[in-house]
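Single chain ahead, written as structure tokens, the form predicted alone.
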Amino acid sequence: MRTVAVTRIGSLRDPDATARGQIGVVDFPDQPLGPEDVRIRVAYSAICGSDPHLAEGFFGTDVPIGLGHELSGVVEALGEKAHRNGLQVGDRVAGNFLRFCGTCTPCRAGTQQFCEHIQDYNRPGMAETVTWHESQVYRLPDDVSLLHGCLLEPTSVAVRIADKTDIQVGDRVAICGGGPIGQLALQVMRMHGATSLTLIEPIAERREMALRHGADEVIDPISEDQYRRADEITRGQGFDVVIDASGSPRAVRGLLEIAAKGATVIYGAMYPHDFEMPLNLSDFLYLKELTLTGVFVSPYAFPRALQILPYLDLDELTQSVFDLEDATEAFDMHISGRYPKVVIRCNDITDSGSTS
């Protein structure tokens, strides 16, 4: 089974070609089809911002490391007991790359994100096929194309971020980072009644994209005074909700200063494992009573992400598509930052879904 994988550990941005991480297409064994499993012929698999971290050895260094967890496809086979969700061969689907076991203490306590067996079905989906447990698989609405459907997983992250903000209608919201999660979070925050909705992003094209998709304001943190602009936008009150979707140590340092008293600040990205951010407890937790939290994965968010998928504008996040055999070039495009999202077409599948 042809699968996109890390074939050499190292930063994909390393200027030294001999030390740079490498991405290639390799043959992996077919995944077994258990009695409750679903085999999916993958149509599209999107590159996630976390994938370069895997190349850097964030989760281990034994290569090849299979990639891909944002995917859509068509059901190719069902295990003998995989019928509780009503799935049928030929269904257009997407899903959660993680299977929550449902029996460990965290799962039974309502904290699935800490499932003790979370890696059991974490299988690479940037491949010709992927086999998941039926609980991971969701049938796509008829009005969502397979191309758009591969964004179900990042949409679930935006939904989880919204859950953790505890946003109220009318809250002033700032989002740092105009990549896919930032752009999706912006649309979701708009649905929640956000006001003074502001994207902080150094790339002009991504700021413009945010304005097309509902941002009230944008800030270029390179050429503008971020703190002065935040003051102007919020009339000196600060933002009630501040979301980081950048994952950048440099970008996150100034976010607490633009938060309002009593605000919630969400660190909604993956950060370098050795990054430590100084925190003045007196200023931010005592005097301002900020709530600081993060996001790991997206338990309980997928059904609602599926519900809002038809309402999101996803065309600009799915305009850069490469074939499976061109995965190396696809990752080069991802690293270039030219597009906020790059998608790999794993199989050429006729799609009956709509992109309208």
The other form holds:
Protein chains: 4
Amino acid sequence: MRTVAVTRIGSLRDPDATARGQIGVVDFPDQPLGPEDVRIRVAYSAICGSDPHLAEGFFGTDVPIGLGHELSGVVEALGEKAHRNGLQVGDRVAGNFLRFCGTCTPCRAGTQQFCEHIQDYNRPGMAETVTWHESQVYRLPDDVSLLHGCLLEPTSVAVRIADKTDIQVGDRVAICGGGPIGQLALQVMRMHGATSLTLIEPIAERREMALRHGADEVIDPISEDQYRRADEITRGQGFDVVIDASGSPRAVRGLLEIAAKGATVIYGAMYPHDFEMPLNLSDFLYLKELTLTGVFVSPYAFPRALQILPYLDLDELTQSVFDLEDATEAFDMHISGRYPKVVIRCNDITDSGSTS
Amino acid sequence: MRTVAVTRIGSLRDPDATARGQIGVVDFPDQPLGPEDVRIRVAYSAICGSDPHLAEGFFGTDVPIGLGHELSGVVEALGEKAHRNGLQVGDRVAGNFLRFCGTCTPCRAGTQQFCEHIQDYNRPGMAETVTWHESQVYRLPDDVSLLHGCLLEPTSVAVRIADKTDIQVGDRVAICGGGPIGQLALQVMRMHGATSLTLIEPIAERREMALRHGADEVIDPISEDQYRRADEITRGQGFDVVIDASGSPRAVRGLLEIAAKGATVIYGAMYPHDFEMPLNLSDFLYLKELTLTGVFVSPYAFPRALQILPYLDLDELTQSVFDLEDATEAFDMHISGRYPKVVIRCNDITDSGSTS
Amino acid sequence: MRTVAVTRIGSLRDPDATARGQIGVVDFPDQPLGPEDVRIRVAYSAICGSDPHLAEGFFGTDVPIGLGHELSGVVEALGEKAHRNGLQVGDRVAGNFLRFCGTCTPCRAGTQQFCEHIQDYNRPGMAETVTWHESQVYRLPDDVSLLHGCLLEPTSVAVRIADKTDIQVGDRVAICGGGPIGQLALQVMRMHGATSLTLIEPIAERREMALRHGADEVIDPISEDQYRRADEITRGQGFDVVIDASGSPRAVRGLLEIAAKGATVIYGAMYPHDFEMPLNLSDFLYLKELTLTGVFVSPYAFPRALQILPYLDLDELTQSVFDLEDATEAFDMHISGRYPKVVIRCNDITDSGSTS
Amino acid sequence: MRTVAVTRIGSLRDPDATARGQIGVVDFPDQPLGPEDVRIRVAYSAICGSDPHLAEGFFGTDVPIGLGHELSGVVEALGEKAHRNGLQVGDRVAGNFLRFCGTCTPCRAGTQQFCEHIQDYNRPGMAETVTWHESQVYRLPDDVSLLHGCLLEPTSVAVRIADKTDIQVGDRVAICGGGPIGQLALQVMRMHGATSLTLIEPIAERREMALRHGADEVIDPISEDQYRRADEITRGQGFDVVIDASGSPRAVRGLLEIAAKGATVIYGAMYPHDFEMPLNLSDFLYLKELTLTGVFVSPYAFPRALQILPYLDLDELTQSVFDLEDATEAFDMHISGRYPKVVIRCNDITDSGSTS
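Could you output the structure for the form predicted in complex with a further copy of the same chain, given that the previous block was the form predicted alone?
Let's see the whole complex now, leading with the same chain.
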């Protein structure tokens, strides 16, 4: 089965081509169909901002490493006992690349994000088909296209970020980083009560995209004094909620200063393994009583992510589409940063749902 | 000082004119200006859905009962110590008709809605001027007109209702009752993460207004089967959040049926003193684990109400305006139900803020 | 396999012996051991306050209805794939009689209490053995005896009740009903921050038991004026948390009066199918802003129930023990009300854990 | 009026006596009694762990700096309008050294800890009398002695720490630092649902005191491997709640490692102005999803602190008592660390309440 994979470990941005990480299309064995499993013919599979981290060996270095966990498709086959959520062959679906075992202590305590068997069904989905446990598969609403539907998973991340903000309607919100998670978080926070909604992002195209999708203000942290701007926007109060979606050590340093007293700051990205942010306990936890937290993975958020998909404007996040065999070019485009999101068309499937 | 007041106790809807409650304009003595007080020349003062309840004697029967607690205006005078929130003569303001003492046990426990001295500064604001403690007064943002600003108080109620829903983004929401609180709650829930947002309301004009302001669906509980409709809209799940803004004993009976398992149901209106809703504990609290709660008054919600005012569309809620001396006609118009909100112009003040 | 069962539908309290419900010991077929299942040789299985409701046909009327869902025992056999929580043959265990499917919408939304397949593994545990899915089985700590361990499930109910109270340390707490859930809730709330902890219970022995286990005060609702007593105990403030563990229509009527403004009232028992409690919306949801909610089943609470078992004093709740073949007498004793809890010894197993 | 004060800025621990901070008793003018004020004849005033920070100039360097904010006493005089909480001359009281204005934005948003006028009534209470606004004064329960009552304020800090933990009953809890706040937090968390309650503290006497007051385990971070011990105590899960009450840069570094996945870590002390804790975002906020927060001051916690005072064992925290004129010796004793708490007897008042 044709599958997009990391074929050499290394930074995809390495200027030295001999050391650079490589992406290719390789043949993987078919994934077995267990009695409670669902085989999905993949329509679209999007490149995630974490995929380059996998190329760098964040989660392991044995190549080839199959990629792809943001996908949509059509049910092709069902295991004999895969009947608990009423799926039928032909259903348009998307899903969660993680299966939660239900048996380990975190699963039983309601914290599936820490499931001890979380990787058991994590199979590469940038492929012709993917086979998941039925608990991972969600039927798409009729008014969501397969192309938009492949963003269910990153939308679930934005929903979980929103959940952890504990926002109250009217709170002032700033988001740092205008990549796909930042743009989705922006739309989700726009519909979840944010005021003075501000994106901090150095790339002009991404700031403009944010303004088209509900940002009240944007800040260029390179050319502008973000502290002064934050002060103006919030009339000296600071932001009640600050979300980092940049993953950038340089960018995160200033976020505690623009947070309001009592604010919540969410670290919603991946950070370099060895990066330690200096945290002044007296200024930020004692005097300002900030709350800092983060997001790893997003169980429990999928049903609501599915519910809000029709309310989001996903056209600009799905405008750059490549065929499976052109995956190398797709990743080059992703690295170029021209589009916040690049999508792989894994099969050419006629979509009975809303066209995008 | 000219003040709108209940001049005879009785239902404003009583067909018997001799028993009907009466509204008039009477002369009240000037309210004293204490050292921490602020005198406001009132621009607009809106009729509240609870005003007819006052006419019926809900909170007392000694006439005249001065009315008006949804107001905006301009600071006319400041007590010598009224300096804690930087107010200046000439500032455009709105506010909270209740002052919280800060000293009683509820105030010190963070539950000012139960303040034991809550009535100390509740002065009629449908008048030429009103004098409040500085803690009750909020400066309006430049982009909010005095006409829209008089809706700060009912907006704070809608914000507090939203707070008590504990909504998570994507939750399905139904609102029963399309009067002013229902319409404001609809707009607030629209911007606070609601999906499948549905208004249940028998008056066609109010349903149409809701559709113009963000409702996904409307239900006419008279001509439609609301249970079947709710089932269709939520694909059999029920609504995660149900808000009653009707205050109607007949309307509230069916709301528990359309609530999803685990849903929150907010009783956000005033109800007849002696009305007892039959509550099946087995069906609704045991098997469905619903949470039922209500809203009395709304401390803590004003700063965020002020923050969201510019995001609301308040034109239709402020289109029916009467002069102070025409208060009787204004109340007749209110009772007619033609407009969800009727506003009294207490003084003719040139508004330096955003025009509406 | 010998199993305690309802053999005739009817009230166990019916004075007419010919109409009275009957409990007997019958032979049931062995439960199959699936690949992820665990067979437990049952040591102790306690009678639950809901068992008489089952005898009355609350959940169905086809006899025999096998009973027993509060149990402890020793692992006798493991399915070939039952390895996710490290269980071994011989382990001392207790568990949850419900299996949550992990696949339906409620399971995936984090509300397993509403799992659509909740009954799939609900098998009678007042039997020689019970076979459960591994996700239902918890290893007992070394310092908890098998006799005490059979109370894991009702303890999980008390934990979930505690969770839903949202208690803050120092809150005043009243519990209505001194049966096993009431007594366990009392101990759990004692260790969870309650002050002025009060049990309302007409049976003197149960009030005395509560005083031995941490109640500050007890009220006999028959001979005392519970409103006056509540007022004295709380210095006129009312209770911040009120828990009903009585299930009694007569008892629940007065609980809203003794609740403080802003209090949470938990309905933590089963109620007659057709009982409708009259709820004055104006007094209790509008003016007092009470929050009413309930508890059906208790997923997510088991890990913490296991953690607190060693901190509870369970001797008095496990002092009345009958052999399996004497189940009829055991239920007679349960109905007599002499002991708040009656336990069936299903097998005579030497306990390597802490003796009780 | 005789008042204990910092008379020279400097570290009280400075080995160089000429540079060392100094504490003395000086004459301060009487504090004016405003119309809503209450004059209290002080019985006891305890030395706070933050007092040496004041000697070092944390909040200012103009000497003399009057000290004392943990106090109890008897009402001596009432302003003419100080009637809102029913105080009478002769009442036994304690209180909050901070007055919240009720008018600034934080006060009106329900975050009085950030009140912009918080210092207006912060008057030295290690003195013959102190005069506070009535909103700062709480009547002591009859069963709390004046000696114990002077710990109301630090108890409120422990209560607020407990509030911010969001503990669920059964959570595993570790506390770092066995000074007065650590010891009070230990007792409060003991009564608020903690299991595996562990104190980390290098001083043996403080560990032993903790074991006498409800700690399940203690760890000496100097002689023991705290990571291995934490692992044993929590069976590899880590602590669900970690509280720092040490304020020590060295001690706080290891706390994130012993926290469970998803845990809450509270920084509940003061930290050096310039201390920056290195925070690995990937390990602790991304992979472990920890929540970090802190506590500045504790509005809203006083009513519940008052409620739990009778449930705490305060004898060991009030065993070292000095007369006002011996304040220098009292501070020497405080610095010696022999007792976790040292108390100044400001007046010799016969206590009508429970003797200690």
